[in-house]
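Read the single chain below, which is given as structure tokens and is the form predicted on its own.
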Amino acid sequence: MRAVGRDALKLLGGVLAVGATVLMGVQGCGLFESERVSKGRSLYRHYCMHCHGENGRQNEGFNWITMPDPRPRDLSIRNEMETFKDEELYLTLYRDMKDTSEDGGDAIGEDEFAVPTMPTFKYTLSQEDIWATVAFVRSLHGVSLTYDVEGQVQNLQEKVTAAQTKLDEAKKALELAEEKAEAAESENNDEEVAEEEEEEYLEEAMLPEEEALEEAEMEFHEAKQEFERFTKRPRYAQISRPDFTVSGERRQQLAQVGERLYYNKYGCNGCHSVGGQGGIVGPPLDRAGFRLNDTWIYRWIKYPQAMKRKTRMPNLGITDDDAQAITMFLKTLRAPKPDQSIQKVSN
């Protein structure tokens, strides 16, 4: 019996040792991550890992080596990344793109993040998604997110509820005012009251309640939009067919503007290559002028998710004019086909 007991203890010890080893191994894979960090990990893998690497280290992502300078910073160095506030990391992902051209570019502050190849996700992800991504990035250098995301969601939900209550009360107040006005009208049988004076009386009696209702409706709409911007991904109307009926001279002018925007504002070369230079996340665009039509390019640029829902290409908030100019530039890319001839090998 003692021998059996010793064997059982050895077996149990072995199982526990294996279990501990497994737990230690999977801990780095996210088993013990919070739900928010886990969500951020998935978003990071889809949108960020090809440039920043699985662990946020330089030269780790498959696109890193082909990217133009300046390349992504190392997200795993704690003493450097700790110097950034959560809000600063958030605004790196939630911002408008800026033109970094020396001539005719946007004014850029010394502290602004303005690397052309770093896309914004303001028009692709919800604010909650972006905070989840920041939470995961924090985990790469061993720091926890301090921003209270759950508290913000609750605060915005409470604002919607309060605005809804105010709206309901305003509707009831207007209904009562209308009932009183109708009662006053039915009691008013004095034929000497001119019709114009009667209408003026009714308008003055209802105006305060109508104004209060309009104000409540606007407040509710704004509160609901604020909540949805935080919790839901942006949705846009289907892109209409653009008008490309411009003169040849104007087309050339737009193509020059589009080239500057392609490289210096929207950082398209961070993911796409032209002439062997640029990223390899997206397809090379050397022959875009032959392969793609104007409208198709324009719609991809304006709203990538409408063309392919799970594309890695983010919506950069590109204006109609900028999208037209970039389209014109891409239509000038007409490189010859690569030599695909196969030489015979003599035996």
Contents of the next structure:
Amino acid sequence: MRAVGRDALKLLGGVLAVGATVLMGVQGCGLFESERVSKGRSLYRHYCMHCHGENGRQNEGFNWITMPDPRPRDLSIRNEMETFKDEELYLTLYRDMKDTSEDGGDAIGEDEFAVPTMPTFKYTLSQEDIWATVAFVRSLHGVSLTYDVEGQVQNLQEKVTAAQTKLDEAKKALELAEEKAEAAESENNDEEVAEEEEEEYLEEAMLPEEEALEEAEMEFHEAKQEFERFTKRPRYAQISRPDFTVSGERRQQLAQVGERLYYNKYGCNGCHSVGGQGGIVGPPLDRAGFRLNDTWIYRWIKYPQAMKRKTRMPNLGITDDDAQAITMFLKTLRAPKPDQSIQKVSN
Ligand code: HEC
Ligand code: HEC
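Given the form predicted on its own above, what does the protein look like in the form predicted in complex with heme C (HEC)?
After this comes the whole thing, all chains and molecules, with the earlier chain placed first.
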């Protein structure tokens, strides 16, 4: 009975999909909506489902119940979720983490979303990926994305093409100017102009074209970067070198700062537990101070994807200073093994 029911559903799904393809074909879009939603679904399953649940409902994801407050809202309630604009949902995912500490925290605007235990994905996914997850979140409450992702890709592509044209023209203009200057130089040869003067003349003659070329190069570079930020995930070639040479008291101070950042800014406790408190997406960190060395921790929290491409731990855009402080905090976590009353110090 069940198998039959499922097949019937599949068939119905197939008919719907064909219908949608025909419709979209007529409209002539590139990546059509259902494709975007299904890309969003697979990103959501990888990065969001543990906290938000398969259908966006409360207490559906395995991490929901263990998370500190505020726990994720129900993303499937249409009349609540409809009050958010697409751009607002996007900015929930594409933001910098803010220190929400009462004293000495960051300034946070009234309409700004700053819940530490909702991680940012700005440093893990491309902008296009994030729009796809927003499109999927929309589908959870039966709404379609209105933001024109395809149009934005096209727009950015056109900007790159225009900048490329301008760059080519600037290159040609400079070549022409160089030829002209050389011609002028050979005319001057008879008069035996001192070489120094000649060079000065050449430099001056080329200045405007050179400047224009520099500007065109910059514009092209910027347009390309903007396009890549949209379509490609961030990559991190440079791993900064942490400074762990600080001693005693300073180290303690930094560890305290790190603790604050761990809870109030980067919401690590949304996914990790210490002392049995916190999420269970990642391993408990009670013994991180024994098990992990500081350079490793630093590199891991700054570039999780560089060390394990498919990890579910997002890159939170942690600054060098913050990463140093958090590492020092983690190094203070040296709980005894749960089943062992006398511990051996192994580090
Ligand atoms: C570690 C758990 C966790 C993960 C992982 C997580 N979220 Fe959240 N999310 C939260 C919490 C906590 C909130 C804040 C409470 C609330 O407003 O729902 C939140 C809020 C939201 C909101 C509501 C925003 C608002 O303005 O209230 C959206 C939408 C959302 N998350 C989408 C996502 C998407 C999409 C992903 C994956 C790319 C994701 N979340 C990953 C915990 C998580
Ligand atoms: C969305 C959930 C999530 C958030 C937020 C998160 N982590 Fe993780 N973390 C994980 C997961 C999952 C792993 C396991 C890595 C793997 O194997 O893919 C992990 C692994 C780690 C490890 C290695 C642990 C070990 O025993 O091997 C450390 C250290 C760590 N995280 C620290 C942090 C710190 C510090 C923060 C906050 C700045 C943080 N994590 C935020 C999910 C998260």
